[in-house]
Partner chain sequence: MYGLGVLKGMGVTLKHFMDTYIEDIQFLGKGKKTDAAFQIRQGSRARSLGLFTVEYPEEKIAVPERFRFIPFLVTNNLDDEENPGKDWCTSCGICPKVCPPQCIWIVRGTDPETGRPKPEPEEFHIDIDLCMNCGLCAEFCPFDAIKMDHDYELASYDRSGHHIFDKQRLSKEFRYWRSIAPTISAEEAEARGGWEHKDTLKEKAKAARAAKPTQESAES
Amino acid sequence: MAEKPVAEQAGVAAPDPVAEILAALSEQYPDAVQADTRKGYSGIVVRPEKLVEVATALRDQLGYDYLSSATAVDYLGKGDHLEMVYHVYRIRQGGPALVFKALTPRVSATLPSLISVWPGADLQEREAYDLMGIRFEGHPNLKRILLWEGFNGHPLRKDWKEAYYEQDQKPFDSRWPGGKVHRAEENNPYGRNVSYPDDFTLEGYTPPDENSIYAGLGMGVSMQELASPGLETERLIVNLGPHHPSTHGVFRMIVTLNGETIESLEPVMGYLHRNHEKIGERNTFIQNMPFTDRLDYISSMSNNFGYAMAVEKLLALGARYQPPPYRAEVIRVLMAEFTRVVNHLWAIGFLLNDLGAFFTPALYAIGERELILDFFEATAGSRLMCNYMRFGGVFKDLPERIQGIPLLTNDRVRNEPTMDFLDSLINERLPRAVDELDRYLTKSEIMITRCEGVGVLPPEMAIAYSTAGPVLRASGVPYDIRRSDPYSIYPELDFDVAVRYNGDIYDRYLIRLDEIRQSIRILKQLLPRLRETEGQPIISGTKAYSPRVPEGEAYGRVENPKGELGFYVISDGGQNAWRYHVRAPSYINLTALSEMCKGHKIADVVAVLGSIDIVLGETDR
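Would you be able to provide this chain's structure on its own in the form predicted in complex with its partner chain?
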């Protein structure tokens, strides 16, 4: 019953937009496009030679101006090709994604780069090159991004095995019934699983020195030249990070300065890379849920939400699928909106840190966060790594009381009915906290001087660079998935999509305040819904640890606090995902960092980065 208003409200087009688009495209490019007819798949398959042309037509004639996700899939043993999958959206009209794909052989895989059509493809194509080994012709800076230059192989390919490799898929046979415990490190203490290129000898290896690192970064500046005395130059390369408090983790920026002004900036990342996607493909579907917590670890609840939605889309391809019950959806939205509040409080606090107001604003901002985390802890069992959503619902209903059980020495007990707790949190404390932050910071002249007009991202660029979330909306693009491609119970909730028009740091700060206020508005509407649905089921069907997931592909996306978080999941009917890709907003928003920083002072870089609000757990995956 909830579906209908969704379609009406958002003006979502007829059920099969793909057929329409396909018809329009095949008129122009009769041999280049065809429908993807594999079972459970949808979208359009494009011949690689025509890829750029078709993409341009999609953007200019059909209005798909926003490239959301670009990723590669390895079909080893199932057709033996690599496939590049693109999800594009119409940012003005909203509506669902259009998927198109291009195939390339596994050996010497090459595809044309789409960076000229959507500059937002930049980092994503580099990622596909790094992890899958597809070369993109026409990409100006095609280098590894998450792994180091000397890495051997492309780890997301199905025939690549990681160190301590045990088996292709979990559960591992060695755990039961004859599970003799061992530590993986003990099996190969000196890392024999490390692989080297064929012509490599350890004796002959000399590590690259700093010169070649910088030369390799394509800065167009030779260190030797800069260092040599007598040469009159004002240009200088400054290396920021990776270990620096203002980079929010281990993130590195290499900045070329002319005087104090930034000429170019190159982000270097991957220090926290753990091949999350490969781990996800080893995991069974349910096993992967707690791993999604570790992406953007400040927003684990909504990470869960996105992943659950993606897998539910796959489950829905089967016959006996039941959608999550109403109460489950209410609770999910409750958690997701609380997460947004937590995240934005955190982002504002730490933006101020980056501006030099060390930790006082941050600590004021995250006071209320503690209470929200207390609620998460009492409901899900953990403050940060919530692992709360399940396919078809949530883990457990809200507890009756927020109550501590004393166990350790000096344990102090707090005990309140959950609904009272939520009541006063949502109606009193959170609004008070936001107002206080507002009073504290918004009018501060220092804040205004540092932020206004700095790091400006014009709207066309924000769209072209595939930025999402507050960054996109602060640039005057009112695009919010909760409205544009609605999910869960958002259609029946009353809230405004916050938007600001200057696209500078100050607006990115203000928009977070706006969004917290909107979230509180949503939370207030959820309270009566929680009361009405008390005692109703919170999960559909029976909870199974190995649900049967039908063959097919699905893209589940949610409006995460940091932007669009998408999960592209392919099932081949087995217990594990064949392909699991995360469209990480923290990562893709960085595509525009360089543009935002150009022409500003070195001290502003840190503030601009803070205003994008990244979490390295998600950036590096």
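Please supply the corresponding structure for the form predicted on its own (the preceding block corresponds to the form predicted in complex with its partner chain).
The next block holds one chain only.
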């Protein structure tokens, strides 16, 4: 089912909330809150000792009930302090973010935890502690999350150097302009570049055993302990992953069981972590575009969209900025909605895989997905890692024809006009495919038995834990960025925000069917716009590979298939980002996993995880 958007004023530019907030808080906290007056920056700065009080007032008095993103920034050489940047929203009213910040010295960096205000800060604060070294007082489980506990240093700090370090920013001197390439590995043999903590010695070192790892999880149970003298059931810890076939990659869940009932669960991740954000700060702005493809590799077109918007917001701070042409916006939305269909077909197919329907439903779902990937390949040159969007538009226009390549003699290959292909796909093939999945799956006894009432996430908890996308909307919260804080040409398109109200696995399945239908509704409206704009420009301004981005900060967010994908980018006026942070929906949606699994059986865990729909490239980054 579908419902009108939460923000009735969608499409109307909302006023900057900073003045309103300062006026509301000035009497209550006269010396604790002030405007951020740095060039290109916005929001308010809060004194650390008042951070929890101000955050509580923002939530309870001013309605900012949704913490979207929490980002740590190192200003080494520009102030020599660390900063936490929070983006919060009024989820029922919609509108833009309120940005508030807290500063702490780099030495002994400490800030109060905001978990008591927004539980969704949990994994984000652990990430900031792990990668930037900020300790959050009051956090109940503060430990590394993407790196192992013995890792030396905090790799997102500006003074941290990795093995085979070359330079802080690309392009490296060794690669250009003469082309006499040498790599750091050639001149720095392994072993001389390994750093250890100051008090570490290899003499007598023994790696931690499993019991000490479990003890560090704070679960308060031993490997085997009787639940009670009178009831002969074992209370024990079970590992799922990181190589379990249904953990969607290298992901681990440590589950505490009483008999077969789950008492607690902790997600363990980081097995795929590659310090994506450090790479993003080494790259030039344009070099980051193909790296966004590797986050949620099912949704690379949408990833491109979010990053392009973030950098365009920075470019808009300059006098010569030109927004993307209308045709480019039409094509961007076309690609984003096709991506949503691709993602949800994949998610439904593999949810059934997780429920035990091995591959048959997945193959039905993948069939039409392949046609969309054919279109992506014809347009961008790639099926999965598309690297298609650019600042100010897109890389190139749609091809005139969709053509195949004969591989064998007498092969019949596709060769038809692109618009005819799109017309057939949007008006016939996709509606028929989603109806077919609906008919086969929705009333299935297995689906209903395994999914109804399992993994329930109430709406208040969904908001508090910062969940986004289908996970949030399946809990009865009709929040969709395309309506609540609209971007591109979405304000002129007619579609509803899909919402379900039970918050269980079954509704998370149904919401994806609903959203596919709404995406098809949008795609049908884009077809005439594509015809009307044929031949018009697809990129604005110059096609500079390394644009000079004005000094300032920007947060670009899009409604990705898995939820809000946000890019927080800081520029110091050069061609490389000073700070590049990804608000990854796969990562933050896992904050609620433990609460969704408590009280269920061990067999339900994989189904609950599958209903969240994570990709580990985005989770671990």
